[in-house]
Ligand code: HEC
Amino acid sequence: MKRILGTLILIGAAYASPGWAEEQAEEIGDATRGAQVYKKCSGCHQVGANAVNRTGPHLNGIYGRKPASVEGFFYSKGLERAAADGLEWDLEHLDAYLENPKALVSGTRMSFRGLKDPQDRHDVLAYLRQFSANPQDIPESAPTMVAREVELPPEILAIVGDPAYGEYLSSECQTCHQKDGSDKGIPSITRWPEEDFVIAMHAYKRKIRPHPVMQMMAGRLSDEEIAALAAYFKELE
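Single chain structure for the sequence just listed, the form predicted together with the ligand:
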């Protein structure tokens, strides 16, 4: 494992070799151990032959499946919106979702606080991979695959935002996001806990969340500016 930017991590070796698919499967994580980790999910999700929807949708064929697409399951608007924006269940995004479901998809109905340990996530994802058709074709196991975490280094989360600057910056947001918290067509961003706000903005900035408008808006904000905005919006009635 190599640290790139704070907590960015690289998964998988950089070299392809004959039969790399199987090797890659192991490099994502240990599927046997993953079956144990999966016990944290099995209260809500079934997987394997005859799996049905329970509190959560069944997870067969999750790789490459369009998010929020299992027939007959009642999904949150948040996950449906993310799917319409172009979110795909590949390794990178599954990893981000399991790490912190709300950071990737706010408003998701999956009330699960996330798996903080990268190894746990990689193991459970290696396990789930066995229940996808043609696991060897899963593009996410390409040798150069990089999985990113949304978890931010503490330095960034520790920045104290300047609400006066945030107020000026926020004027740009209010062309779309209403100050009074209405959320017709565009979600409300007022009164969020600062940390959730900061994480969501960085998820757009790093293009982990899919939406092009927000990727662009967040893309040019510095860490300080994001903190300033979080400080300002938190206080809005």
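Alongside the form predicted together with the ligand that was just displayed, please also present the structure of the form predicted on its own.
The text that comes after this line covers the one chain and nothing more.
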């Protein structure tokens, strides 16, 4: 806490100097190293020009933003309650959330276990600071491109899944994944973007993702069945 408060004081002082944006990033942490640590987050959260919501909301402009405020993203009730209670994504609360999401916001659907190393958190926060226009006068940075786990042929990504067929297939998935979106010991797949779901399943199918049960399950599914499951879970309330 002392380090965070000291950082906030340094940030305030940096407004007076011409290079205050660069100084701020240095005082929070190492943004260059943070870009590497951020790869742990990039499977769910995009950042940079053209960033969109995926499994998690985009993180452009995260500083000064209220939780559950990105248009078009389906948030957990926990984050909605936190926003109603007045939580704001400032440096102190972002640091706490990165350390242990569920400790700060009970009921969050974010299944990330957290960054326990303070330096990792501060470096990621310095990296994210480059993509925030809050406070004022910090331009959005260039896009951060993250390669897909599996490069699939366009015709596979273009398959339009049948949600009704996906519901029929989903009973086996729901022996582990909770229909209500909770993640008791296992990640939620409710409301996943269809493309993310399809790519993840093909990554298991090709044994790029190292989970033997999921590799077995995905290996049984056709391209059309994967698309149907993706369509069903995308619209699941």
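Note that this is a predicted model, so its numbers are computed, not measured. Positions refer to the first chain, counted from 1. Whichever C-alpha set is largest while still superposing within 1.5 Å between the two forms counts as the rigid core.
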(request) Return yes or no for Pro212: a CA shift of at least 2 Å between the two forms, with the rigid core superposed? (result) yes
(request) Answer yes if the CA of Asp162 moves 2 Å or more between the two forms after aligning the rigid core, and no otherwise. (result) yes
(request) Kindly check if the Cα atom of Val47 is displaced 2 angstroms or more between the two forms relative to the superposed rigid core. (result) no
(message) So with the rigid core superposed, the C-alpha of Trp192 shifts by how many Å between the two forms?
(response) 27.1
